[in-house]
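One chain is shown next in structure tokens, namely the form predicted on its own.
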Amino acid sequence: MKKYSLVICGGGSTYTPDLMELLCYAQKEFPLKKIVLYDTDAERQEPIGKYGEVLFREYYENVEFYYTTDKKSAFQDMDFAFVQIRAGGLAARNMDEKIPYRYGCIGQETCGAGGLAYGIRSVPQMIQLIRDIREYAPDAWIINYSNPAAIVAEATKRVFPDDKKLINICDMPTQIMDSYLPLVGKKRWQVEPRYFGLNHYGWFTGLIDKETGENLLPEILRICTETPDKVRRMLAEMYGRDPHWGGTFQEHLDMILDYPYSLPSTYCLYYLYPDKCLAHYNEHFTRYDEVMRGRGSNVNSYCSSIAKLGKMKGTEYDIGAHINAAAGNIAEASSSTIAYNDVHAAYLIELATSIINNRNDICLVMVQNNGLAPNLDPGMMLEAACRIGRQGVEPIQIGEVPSFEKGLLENQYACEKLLVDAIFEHSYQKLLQAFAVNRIICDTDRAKKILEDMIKENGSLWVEFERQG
């Protein structure tokens, strides 16, 4: 049985120690004969790399692990690399989310103002990253969930057009699926998803049971629309240990009650429900003060404590049950014991294991549209089904949307189109048309005022705009 080296970058990440661990739970379905965690953050990786050494040691024969700061060391001879950077690291998201507040929009992470902010930074180091990775594993796929991804894809797309095996994702969709499913009975695995939009901006139009084929999407929107307390209940069940999420999808059911034809990506409510999302938060208080509070804090405190103890086996931090449960069903058996997103790293193992194994699963994944939607432009990256296996990516048909979604699609197209051009012409004119076009700013007086604080403050960390006359 072939073996596989992995390298995981932005390994100080929050998100990694959950992937670690459902690496030990995949061992049949990926097996590894390498891990390596590489940041450029040394301090910040420093205990998750701890804990990896205990966790690995314990409960992964033979494979090799290691975290490093080096790129030759890795990157070299790898054939997979999970990207995770998060640019700038979490001061800047600090950044992203607080100032839009200043002038009265939205600030979040990978939306509106924050999330062009976001795309400014991560688009050089995406694509250096990139380089890098192809110095020393030309081979290797890369898959790629960093944030912004539909930027970071708008723009990989066009310095390397022709990396089979670099694929952009994202694990939201695979949520919203976790989430409605429960409603007729399915898990994840047992259906084929048929999704279009933008990432952080797309909508459902068939859930296919993979055993009848029958397309359960319909008969789980006339559940929410007929019995939506009954959805209510079963949502709060599920995220009533995340009070974020929890109302997230409150306020996700009401979308879909409002538009009850699709289902849509919870990230449409910050486009569709703009003032319901400003009052979420304040200049003093946003999503990443809470996730300071609550995942990070978590983590930190998790892999430090095991770190110390040097040990999980026989501990309150043993796994092994999961583990032995993994041994039939990896999806249905995972379950995380950090920082709860489950998603996020089940998906990255299922994907890669549709590769190895050659399966062609269905995933959800962003390729250039070239006819795919032919009355949207053809050069959108759009977040599409497509199968995947040895052979790359093969989308699958959408045929054209609706007038609606067309609307808000194109104009989300041309912000991020345009936000890419000014990072790669370091054009301030077309920085500021991608920030006045975009739906949650709206205003180019308003547009003006925070490029200038967020020009500020970031410095270095963007590219230096250029203005005319």
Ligand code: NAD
The other form holds:
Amino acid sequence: MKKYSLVICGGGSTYTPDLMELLCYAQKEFPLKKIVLYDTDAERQEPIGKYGEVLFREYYENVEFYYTTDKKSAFQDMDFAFVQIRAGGLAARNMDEKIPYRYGCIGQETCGAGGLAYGIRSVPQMIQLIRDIREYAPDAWIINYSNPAAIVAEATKRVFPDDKKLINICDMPTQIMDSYLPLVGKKRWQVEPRYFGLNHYGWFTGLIDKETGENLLPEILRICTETPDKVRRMLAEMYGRDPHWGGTFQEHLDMILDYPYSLPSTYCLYYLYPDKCLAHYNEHFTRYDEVMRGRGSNVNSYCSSIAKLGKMKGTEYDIGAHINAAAGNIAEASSSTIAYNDVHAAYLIELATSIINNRNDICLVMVQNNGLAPNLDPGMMLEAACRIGRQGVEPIQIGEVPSFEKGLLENQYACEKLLVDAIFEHSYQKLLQAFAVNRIICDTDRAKKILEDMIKENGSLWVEFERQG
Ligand code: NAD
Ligand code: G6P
Ligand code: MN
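Let's see the other form, the form predicted in complex with nicotinamide-adenine-dinucleotide, since the form predicted on its own is already up.
Okay, now the whole complex, with that chain kicking things off.
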């Protein structure tokens, strides 16, 4: 059986330890001969790399593992590159989220002014990284998670139009499927999704039972509308250990009750209920602070403790029983032990195995519209159901989208397109337009104030914007 080589870019990411653990669970399904971590920040990657050395030595027979900041040793002859970088690091996320609050609007990682600011850092770094990977691994599948994925996808579509092995993805739809499918007693690998939208701004229109061909979504929506308290309790139990996502899913259910004909992304909350979302945080405390106290510090101390011990087997960190239970397959794997964001890793592995086994699973990825939804801009990078196999991504027709969703999407696409134009053309005018057209920012004077602070505080992390032109 062929074994593959994988590089994880953004090796120091808070998501890397869970991903490495899930690679151990899925070793029969996704057999690897080499796993490499790559990061530009050696210090940040070090504890995670040291944890990886112990993990793979003890639980992954004959795999070669190392971590590096050197591009050649990271990318040469790779079959897969999983990308999860955060341009500017978490400190920049803090800035993105705090500045908008000074001017009374939501600061968020991917939506509104925060997401746009992140896009300005992410686009040039992602383009450079893809060029670097392609220099050493022209045939590798590059599967990118780095945010803001909608803006990254709009930019990579323009720069790498013929690169069929570059795929931008998001784990949120997968998380939403896992959250609501228990209502009809199904697991996500038993259904095929139908979905349309921009990334973090989309709607499920179908969840098709693979066995019977039945669309399960109407039944899920019926249960939500007729017995919301039951659904509320289920979601509360599911997200009991995570107040942020617990609260998000309660509000998500409220959104379903307001628009009970499709299943929206949780991120639609920021656009459709900006007042409510604004009240969750403030200028001094945002999601960044929660992540630093939670996932950020847990991952670090977990990895450092194992690195210090130098072993996992026979210690409180032993995952041997989980590995045996999984029997090499991701579908059987129990939840990972570190940050519990299994969906993130599982979705990457599901996509990769659909490719290597030419399984042609229907997955949600970002793809150019080109008539899939004929009443939306043909250039729009839609998140949509596609067959994924060795030949790449084959999208499934969507059809005309309703007026409400069309209006929202065209508005947001104008914003994202203008932002990418602004980055490539160094145009302050287009930058201002991108901010002013955004539904969460809205007002030109407010956009100008936010931009003034962001330009100053991002410094050289942003390209320069010229005021004329
Ligand atoms: P993080 O800051 O903990 O990790 C990112 C890592 O990337 C850091 O170690 C950093 O040093 C490294 N990095 C930054 N720029 C780099 C570059 N140019 N080349 C190589 N490495 C670089 O962030 P995190 O919270 O773990 O998130 C990682 C990324 O994954 C973010 O972009 C986040 O938004 C994204 N993410 C996306 C999804 C999705 O649904 N698409 C889901 C989860 C996370
Ligand atoms: C979901 C989204 C990602 C986002 C992440 C943020 O997984 O799909 O795009 O990066 O949540 O989570 P955080 O816990 O960092 O706020
Ligand atoms: Mn996402």
